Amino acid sequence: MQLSPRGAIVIVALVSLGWVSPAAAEGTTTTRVKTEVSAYQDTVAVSVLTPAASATVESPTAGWNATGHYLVDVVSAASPDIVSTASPRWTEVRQAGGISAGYKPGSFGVQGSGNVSYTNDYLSLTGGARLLLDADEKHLTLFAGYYFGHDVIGRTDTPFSVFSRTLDTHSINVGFTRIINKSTLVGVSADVILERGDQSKPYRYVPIFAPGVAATIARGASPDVISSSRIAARPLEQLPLARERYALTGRILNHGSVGTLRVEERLYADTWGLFGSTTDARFYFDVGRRLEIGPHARFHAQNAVSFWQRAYSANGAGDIPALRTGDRELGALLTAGGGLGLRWQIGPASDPQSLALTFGADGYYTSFADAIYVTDRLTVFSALGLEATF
């Protein structure tokens, strides 16, 4: 296979971003394997500990590739959510895998995937393909794709025969990347997301207040203020059965002599009423023939949800609005922040570039704006990870 100079020039940033594999650039058959430990913490008592492992196996030449993955999520919690409703800290392990395979020996091609995830009171369930095709001597590239997902959601300790509700979820997605210049790669991506059925969270019970009192409550009123000011009735969340998502996603790469630039702009809407926005960039250098260093800056805003209420409020049981959240993540917020990515090439000096270590660190400022218990939230992440390619 052939790559023209502009396409040589774009494997080489794409490399340099790690989504390409050196030896793949050159057309060989290889193998990479990665193993990564990843940790979350927030300040509302949240942990998230995640070791993880994936497998690659690509023919560049011809045309075709294999992966899979797995991971396992230990989750710890002790959030003011919980704590408002005389629960313990919970502990959780969720186990998720998955395989991915594609074909495309030439302008046309086929990438299909199917995931799995299982925790002891949800099951999620995924899969679908995508179809791509080359045009204008592989300057361009047409993507379109269908997945569909399937979640069972439950009790913990309680079988879904017991209990369970389940959420059915189609997903279109339709774009294409160009090659713009010997440096520039760009793409466009739209998603469309339907969803029907009832995501309210079994475990999460919304505060209700009567009507004078719902208006005294105050943005990041506590669990005891709560507790004091509610009235007797302690409903569970209620969601609406259906939502349509919609999504654009815009994504330029630049190869420069200091290095690479990825900026990425997505777009967000549905039918709950939540519109958004989220800006990403990322700059890779390198620091000598074995280090690569890459500060990475995020930024999301979105509003609330069309029945978000800080405070619902009832006169009794039988006033209960029918829909009803407490889920922060559906009110309006602010986030920011950014942290810094690396890439040790750790090979021999024949190959560096076949052993690697990664590391990455980001943190994170959330405000929300209309919440009780919590006003804002710092997040901590990062990752290990250790890369061989054969």
Given for the second form:
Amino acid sequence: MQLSPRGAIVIVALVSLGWVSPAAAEGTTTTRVKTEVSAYQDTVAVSVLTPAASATVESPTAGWNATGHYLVDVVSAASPDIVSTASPRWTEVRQAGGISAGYKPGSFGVQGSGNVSYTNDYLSLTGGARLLLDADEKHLTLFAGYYFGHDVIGRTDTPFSVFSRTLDTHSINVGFTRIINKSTLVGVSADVILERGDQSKPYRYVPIFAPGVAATIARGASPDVISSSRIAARPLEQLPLARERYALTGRILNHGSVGTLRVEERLYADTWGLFGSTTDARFYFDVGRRLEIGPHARFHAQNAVSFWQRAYSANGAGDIPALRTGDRELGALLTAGGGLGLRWQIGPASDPQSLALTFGADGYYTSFADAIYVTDRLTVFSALGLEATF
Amino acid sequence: MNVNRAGNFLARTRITVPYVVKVVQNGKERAMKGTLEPTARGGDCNVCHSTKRGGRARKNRRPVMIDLARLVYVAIMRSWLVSALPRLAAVAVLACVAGGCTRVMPYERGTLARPTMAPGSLAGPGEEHLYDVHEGATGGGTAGGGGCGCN
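Could you present the same protein in the form predicted in complex with its partner chain, rather than the form predicted on its own shown above?
Full complex below, order starting with the chain above.
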């Protein structure tokens, strides 16, 4: 019997959720079930609706945990990139699920996970494990992990057997978390990610211009200008077939008299020439016994990959640049934004934390320094969740 | 209630006060005299059964020489920092990370066990996906450690 990716996701989710009941009955475990619906909308006509559910059962004293999660992404897009190719608005449904389990009976433990993501034209499988070691009387935790990902990239309504490309990803993660005092801890982690395969988008066409014309294409040039200026050749995107990505992340968490402050900084570099910095700060504080408020700010800056050009030039189909992209997220950009999160405990007076409503709303502004079609983007993201603990 | 190797237990049921405490192990029982109820200092066993009041937990204390070394280290660092605080801020942070600034006993980890103090990312699935798609960078999402150190 063959099992479809969709079937595998459903079975994974059901097994994970079903696992909750007998474990909870033992009375020494904590079970947490959470549902969330998030919505995304931006000014380049992309909208996403994402219902998600997860269940976790754990025993902090015995040192084991198990989690299952499942989500559906409903994406609708009519961005200028799509309009410029005379393509209609499209809607896509992505399903993703996964399980994670860990066991750490003492100072040494392991945490493993497996994830599946599927759309009509993209299948992604990821799995791996992380080892944890407590040292210095549990003041220092060292961790190291390896995850392998296998993606199959296809085209909508075309079987993978007819057209597909593969992308393999090896991710290595090492780091430590250090307790500084009874209300402060710091963490540092390093990631090395090796990607092998062709991850070019099979739908993304890159406009090409005559050498004298390319220099005249302005930042944010409209689809009409692009259509009237480009040469007839319109090749698909072509990215390098290998990429090594490196990230170094530091975070400090402190719980003071007012609330919890979390600050995180990530430095990133890769062999495509992209360098980036991401700063994320969150502050959580209690308003009364049942309400927690968490303002959030995030800033991201990056340069462009080495083969990035706002307007690629060629005399004809014969000398088109070997590497070319129209992916704005590979160009230079700045993103700044933030929002507010709320957690309202609505459980009974005897155990208020047993039931909680969560809500978050964030807004982001992105400035694309050197892209055609759009110069900036405004994004609104919101999420509403319900969490039960028993 | 069953306890683990570290002596910790998990219970979500409310305990009616005052309560009676006894330890049962290998068929033997040892009970505390009288009844107990939370005081202004809390109702944790460790309010009394800690290194600050002596008792069995003292066996787990670090050797005196290490405490002395830490005092000397702190004294040196203090004088050093007074004279060159701005330049040495980063060094101090690194020293804390490498050697630990304060010993945090298991019964002092209530704050570290708060959900907002979890060392990993607190972003939900939708928010994580948003960052993956919007940023050319990746990594940094996984971490471990912290928490109550319950086992």
